[in-house]
Structure formats: C-alpha cells, structure tokens
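The chain that follows stands alone, in the form predicted alone, written as structure tokens.
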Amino acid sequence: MAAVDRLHQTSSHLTGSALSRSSSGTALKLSVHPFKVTVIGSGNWGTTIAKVIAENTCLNPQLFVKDVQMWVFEEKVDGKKLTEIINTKHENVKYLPGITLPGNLVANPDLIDSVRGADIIVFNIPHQFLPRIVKQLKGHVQPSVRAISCLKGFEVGPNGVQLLSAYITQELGMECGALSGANLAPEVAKENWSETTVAYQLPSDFRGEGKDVDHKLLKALFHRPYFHVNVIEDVAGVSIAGALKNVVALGCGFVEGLGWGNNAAAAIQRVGLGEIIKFGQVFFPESKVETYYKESAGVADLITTCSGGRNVRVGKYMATSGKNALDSEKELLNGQSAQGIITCKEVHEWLSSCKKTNEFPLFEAVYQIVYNGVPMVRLPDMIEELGCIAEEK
C-alpha cells in the first residue's frame, strides 16, 4: 500500500467521514438545500483551497452543490486565457503548476457571475485588492450569504485597525470567519499532511442547523484526510496571527540572508510571537491567548512561515542581493504577493497613530528596514533600543 493511501486510510479510521461526523463526534444534519460555494482568488493558495473545497463538494452532494466557482483575474499564458487552460487542462499552470485540479472546479473570469447564487464565499486574494473586490460585489450578494476570509493583513482607515473579516462584514453585511494555519500552499496542494484552523462565530440571524453555516458544516467543507481542520470561535486571534506572522517572517529572512544562523532566527520568532500576542491583547481584547499557542493558526503557522514561506524568501533575497522589498517580490514570486511588505506598513501606521511603535520593536524595525532602508545589521540593536524605550515609559 502506498504511503498516501495508508495516510488516507488511517485518517478515515481516526476521524470518520466529514459527512457523518462533526468535530464533536455528533452526526451532521443534512442540508435543507445544498450550499453553493464560490472561491474568490486563484493564486497558489486560492487555487489550493479551491481544490480542497471542490473535492469535498463532490464527495458530499447532500451538503453542497457539486460545482465550485473560482473567480480568476483573467490573464494570458502563452497566448491562451488562464481560465480556459484551467477549465480544459484542469491545472493552474501559472500559479499552481503540476497539480491536477478537480473537474468540478470551474474557473470564471466574471466576478459577479461567479458569486451568483452563492451561499458561501471564500475570499483568498492579496488583501490590498479587497476594497476593490468588495466595491464590485456590493448589491450583488445577500446578507444571508456567509463568508470565510483566507486573507492575511488588516484594514487601516478612519475606523482604526480592522480585521479583514470584520471589514467584509461591515461592507457587505455577511457574517465572515477566517481560515489560517501552518499551510504552505504547494505542500497542501501535493496532499502532504497538514492542519489548519477555521474560526467562525454564529451570527445573530443564524437560521438553524441544516439551514445555515455552522462549525460542523465548515469542517465538512474544508477537512480532508491530508488537511485536518479545527473549527473554533476566535476569529480575531486567528486573523491577527495570520497577518502578523508575515512581518516576523521578513525579519527571519533578513537574518537568514545575513548568514546569522538558526539561533538568530529563533530569537526573531520568540520576539515576534510575544509581539503578536501583545498586539492582540492591546487592540483586540476579544482574542484568546491560547489561540496563539494551541492552534495551527498560531505558533505552528509562525514556525512554518519563518521556515520557507514567501516572506522569508523575500527577506533573505533583500539581504543577499541588496535589492528593495518590491523588486525582490517581483523577481521571486511570479506575480504573487509577500503580504508582510504591506502588513508591516499598515501596522506601523496604526502604531504611529497610537504612539505605540516603541512597544513593538520588531514590527517597527522590520518596517524601517523595508521602507526607510535602515541597514539590516542594526536589527538586534533596534529591537533592544526600542524595547528599552518602551520599558522606560
């Protein structure tokens, strides 16, 4: 028996099918009508999550409409439309090459058409594009639609610093949760075992089990033998950890590129975890500290991202090449985004407005290196100096 087959067999014995059992072990009530799912976004993580979802909708027709719409920003690859390539070859040759996609995953270049009739919308785009997408969706989705955000970052504006899930709810009126975890897209796409965290709070207008989205339904939507899901209520904690780990990863990339070794990277992660927890406690007191150390969305995601994600690669390349962040991102990532570049700016702007930059010395040091060209070799001193100033206050 092949290793992957043994993994699938073991998983089925341990967890039971997503259809017949919930995370609590109770039977999953069948839907009054199957839920239609749309994924907005088709980068490597967007396509990977769409693959996971399409596999589950195909297996669970009592719960979900089989076909999954995936909105794709249309572009041409070797003279052919990317959507046509995905729909005929069942492969996203630009952003997830070498991975066969389910036949029931339908690439759609029309955003409004892709969400028509959707009951669940999964947002999975670079977060700087979210306001533009939300603006287009207004008037085309009902408040009864539920959403999950796989985005990493914050919205900083007149309302202060805001979770992207809360921004979606505010702008579109739909309840929105979050998905985040130790999930490097290529590994999940290859069906190497991993785990993730989905956070969702039942809305005040919850229509009842089988009629609306709840924790058991979300587990059925995302859980696979190779992709284990824990569903919790702490949307704030999952979102904060998912956004800020990318800033820490840039710092790890800097010290890796400078050749300082594992000790330095561990120090960056230690300081970073502390600042992530503190940021949550100060600005989102509803977040739970245990999320940061118990869930895949917390310390596990931090470790994974700082080991091999896009942001650590960009940080390392900046150190070895001497190029700035945006040029490094462009050269390395084939059109994908290193979200830590934008997130560290958003965090800096918010902390500056609150006069709290000294209280988060690593976040501030990463910002100064990325945007003001401060030499990376000053990183340890900046962390210590800013931290001392905060303590003196």
The other form holds:
Protein chains: 2
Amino acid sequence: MAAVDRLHQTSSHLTGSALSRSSSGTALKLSVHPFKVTVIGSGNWGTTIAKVIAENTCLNPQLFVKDVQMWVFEEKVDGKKLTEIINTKHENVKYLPGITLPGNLVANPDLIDSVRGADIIVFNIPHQFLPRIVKQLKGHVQPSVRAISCLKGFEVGPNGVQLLSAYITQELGMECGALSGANLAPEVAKENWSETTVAYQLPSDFRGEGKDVDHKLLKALFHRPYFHVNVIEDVAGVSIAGALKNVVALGCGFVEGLGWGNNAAAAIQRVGLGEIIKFGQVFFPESKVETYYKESAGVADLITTCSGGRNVRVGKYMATSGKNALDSEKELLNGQSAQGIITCKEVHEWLSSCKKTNEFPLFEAVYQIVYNGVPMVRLPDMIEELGCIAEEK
Amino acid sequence: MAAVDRLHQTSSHLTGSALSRSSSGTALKLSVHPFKVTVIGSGNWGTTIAKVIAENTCLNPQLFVKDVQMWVFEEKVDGKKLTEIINTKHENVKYLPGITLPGNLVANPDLIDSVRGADIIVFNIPHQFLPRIVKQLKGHVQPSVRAISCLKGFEVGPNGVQLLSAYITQELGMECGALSGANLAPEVAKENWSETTVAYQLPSDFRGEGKDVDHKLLKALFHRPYFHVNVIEDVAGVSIAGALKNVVALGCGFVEGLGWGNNAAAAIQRVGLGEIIKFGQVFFPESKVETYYKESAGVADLITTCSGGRNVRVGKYMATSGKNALDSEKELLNGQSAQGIITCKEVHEWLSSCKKTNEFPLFEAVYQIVYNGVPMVRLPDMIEELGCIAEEK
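Please give the other form, namely the form predicted together with a further copy of the same chain, since only the form predicted alone has been shown so far.
Starting with the chain above, the whole complex follows.
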C-alpha cells in the first residue's frame, strides 16, 4: 500500500491525538503513520548514517518503520555477497570493518526494491554516481517522498553550478535537504561525540506536522547522544560548504606534506573559508554567511576535513611521494574517492566560464597543482598574486 | 634628542618629498625621521617578533632605525647572562634555541634604557607581567610614542573586561594597536609561511603620513615574505580573539587527550568561535563579526592554536596524566605559561558578575574543569545543558 493511501486511511484516527517525545527530547506529534526510511549508499559514510538512522527508528516506533533499507552496490568479498555478509554478520566488512550494525538495518542489492514504499530517502553515494542512480529511480518512487542528500559536490553544467539537492529535486520531483557536518565517518561510527547540520526547507506542498517531514522529525531521525544535530533552513549554505571544503583540504594536505606546519595549514583554511563564503555569496545569494562560520557544516567540517579526511591525506601523499592525484587516490583510498579532485575541476571550469578564477585564488591554485603540475611550493605566492589581480580589477 | 624634536627639525626637509617602496610592495612616503623600535619581551614569541622586526628595519633604513632594542628579563644560563649570550651568539638559547637572530637585534636587560628614544614599542610578554612593566615605564617614554600589543588576555577589574591595548593606552598615554594571528612562534621563527593580523586605529592626534605610525608603516614593520600581514582597524576584535582562543584550546586539548578524535576537536572549535563572537558582540560592540571569521587573528589563529599550541598541549596532558592544570603547565612548558588557564578564570569571574556564565557554556565548562575538578567527559553535556538554560531564559 502506498504511503499516501495509508496516510488517508489512518489520519482520521491519529492526527494530533497524542504527543510523543523523541530521543532528542523535542516534543513531537505522533506520525499519522510511521515513516519508512531508505539509505542509498553503503560506503563508510553511507553505512555510518544508516547505522545512526536504524538506531533511531528502533527507538521511535511511533515515528518510523523499524527496518531501514540500505541499498548496497553488490560486490563479492572473499567469494560472498557483501549484502549477505551485512545481513548475517551485521558488519560492512568492506567499507566499515569493526563496527557492529543494528539488526534492523537491511542491506538490499536491488535499488528499486530498496526504495519501495519509502517516505524518506537518504542519498549517500559519491556524487559522480548520482546521475546513474537518479535515472534508475525515475518512476519508482512515490510522489510523497522527501529526501536528504549527504553527498558532497555540485552538478556543473553549461548553465552553472547546481546543488545536488536541487538536482535531485529537479530530476525526481522530491523535496531534498542536505546533511553535512564535522563528521569523519570512522569517528561517528565509533560513536565518538560529534555534531552535524541538517538543512531542510518545508516545501510549498507541506502536508502538516505528523504527516510530513519537518525539522522536528529530521532531528528525531538523525540526532543521537553521540551525534548532535542542529536543523536549519539553509540548504544551499550547507551544500556549498560541504562540497568546497574538500578542495581546501587538498591544499591543506599540500602544505602539510611540505612540512610547513600548523600556521600554514590554518592559513589555507582561513583563505578557504573566505573563498567558500564568497562562492556562496556570488552564486547562491540565498545562502547565509552565518551558516559558514556558525554551523558544524561550515567551519567545523572544514576543520575536521583538513585535519584528518581523505582529501588532506591525498594532498599530503602527493607532496611527500611526488605522485599525481589519481595515483595517490588509488594507492591510499581502497577504491573510495577523494571528492576534492573532482570538485576542484568542476569549480575551475565554472569559474573559467565566468572569468572569475582570479577571485578564488586558492581554488584555482589547487586545480593548477592537481591538473597542470604547477609546483605546490608556489601555493602562497599564487594566493597572494591572484588575489591581488582580483583586487585591482 | 627626543623624536618630537628631531621630527620638527627634519620635517621641513623631507615631508612628502619622496616615495620609497616597502618590503611588502606598498608605496610609502619617506619617514621624516627613521622610527626607532623597541620590543619588550623575549620569550619565544617576543624573540620571534623581534627577529621579524629587525629583519625589516635592516632592509628599510629610510623608514626605521636599524638597531632594534629587545628588553630581556635577565637570567643566568649556564652561569652566563642571557642578554650577553643573545648579543654575542645571536641566539636566544633559553626560549628560542636553534634560531639565528639578526645582528641588529640588541638584547637589553634595562627596561628604561631599552625604550629610550623609542617611537614604536611592541609589547610581547605574558600578560600577568604587564602591570609591573607598565608601572616601571611610567614617565620614561616620550609622548609621541605608539605601541603594538602582541599580548593575549584581558585586564579584568570590577568595572569589566579591559583590552590590554586599552590598558596600555590608559596607563601610559600611548595609542596602542594589536598583533595576533595563526602564529605558533617556533614555526614563524623557522620562517615557515604564515599570516598575521595587525590592528591599529589612527589616533585623534595623528601627525600625518611619514611623521607617525599608520597602516602602511605597520605593514613595512611586520610583513615578511614568510609572514604575510593584513592591517585592519578592529583592535577589539583582534584582541578578543587572541585572548579567548586559549580557553578554547584547553577544551580541544581535553577532547584530544580523551581520544575523541578530530570531529570532537572541530566541534569544540566551532562552539568556541561562536562564543568568541558572542563575547565580542556583548562586551565590545565596536568589534566586527567579520574579524573573527575572516582574519588570521580570528578563525585561523583559533585553528592553529587548537592544533599545536601550548594550551592544547596542557589540556591534553591533563586528560592523559590526570594531573591538574598548574602541574601540567609546570611539567610541559619550561617556565612559560599557558594563558588559557589565567584567561578562563578572568572570563569566568567577569561572566559570573554579569550572571552570564550560562550563555558561554564552553568557557564555563573549561573553567569548571580547570578550577573545580569537574570531569572532562562532561564537556559535551555541559555545552548542551548550559546552552539550553541560556536559550530558555
């Protein structure tokens, strides 16, 4: 039965009839029906977010269907199917080894089956796979479904830079928010304390509290004692910060690999934060400056990504080994991707087409180092020189 | 001859007569007389800043008197006077070992003698020594002198929190700016690339370009190829960020010592940046929010201090050894101080007197951990709880 039908069937009994208390302590109206949640993606971050969600759906049966579907790109590990290993051993031995997953997290190799009846879809895949996934999903999701994107990056086309959340909305017709924060996946998986930001704007066809996804429901879905959630409206700000931080992290990796120390790494992050804010102001004027410096998705995510994420490791390895970006990625990341390598190219192409590369000297310098072999010792000078050209214009 | 007299004597010959180019590439009018510079303080940061200045005075004889006086609190090292070692070996073997100092940097054990004829005094001592130094200087500085404070901290009295730059102006009658940035001293001393912020407001008795300290002159004094300077007007913002970051760094040290990883450290920095901005807005409304998130003195200094400064080391050691703050400081810092230990107490006392401790939950939590033995594992809960109390008010 489609959720819309169930909704009509049950709403007369339940609407506004009771209050429950979510794990975050926020008073929440009972859902008219429990929301069914699917996570698309099972890398280390996808699996971690699925774990967080499954813990919450288990604790809040009045709000959520207990079982959480996680779509897994099927592959064999030691001759066994990864989905079967996850569903029997309750561990993603390939991408999140050592972490026990909740029993109500169900790995599903069939994308279409995994989203059947879903009320909330959480996208958590490398962004280069998104177009293919979206194409497969078309016509297979119910019209009432809402989405949250945990992806990092942009869709860059001839008409400009598009947020992945907006791309999902455009292609699939579902309202889509974003989740991003200072969240190195292995640490969240181990339940070390961290914070995150969820951004979601109530759509014009919002069906009302208890009947639709809203800020309180999203807090109940993602907040854990070890994973503190702040829900805001600025989807653009959260998405931009989440995408561009990876470019900054490559730059941080370079100066770290060169042995230049903490001051230099902090300088790269300062310049990077400034360019992220500027990018938002120029191309997404609806985004709020505050999001970048006040939210976990902004400055905190930048800091944690620059201290220990994949991109900083790749940048550092490039500096110490002399190898190029793609080889470094291959050797270090066990098949996962360093998004900054793709994002800096997309950003460069877009800025070139607007003749604005000089106004974003760090982003441009990282691109030139990654793709054109410019020596990374030139980074400080390039930041200074390009910045000066931009100011003189 | 006092500088004022020299100024009158020479100004008719030189004013506006020529342009020179400073090391930073900024066009600068020739000074009517070269400015004489004294640095008060010779810890690792004092000595490093004195080195930076002495390099620039040597390169810009048209702007500055070549020799830079550095006041050194005299002590014996292996039976020899520290000032004599510095002046013969050109190395501060006690506080900045391994770094060769310029020959025109002159260590002077006599405070009054060191400031004789000085046009610019740079204060760079631990802030608890400032009242004593100021008392000794009274009546011994020429009226035209200007100052830059590199000190971190506040003067807290019954009437509120006072910036150290304002305290210097009040006690000695000299206009005083501030220098602060992402500047771990040993890295700047080694000439690794970094950035800094100098803040200075032209005083009402400003004597004109070439005759007085202004933004261009300060850039010429501090900017080096490895030490990029931005000069702004917001003395309050620069000073507040420089003082409060040390409290945040103690908190970062705690979560690092507890093994909670990068996400937790980033969360502490995010909350800390927010409280720094709020502190500025509440108590120094003239400070600019932009300074905190755009300048090296703001977010970048916070990041570098939280990644490798004294305070983070002390906080971490407290967590891993179980020892208290003062013992940890003594064991780790070779006689230098972790300013955060003093600053968190001053901030707590001031916030208590305004009944505002709940509005700054991180600052309060750090104080309670350092001075009242509250277990540091309670840090995330205290941030959440105190923040909620403040919001409900």
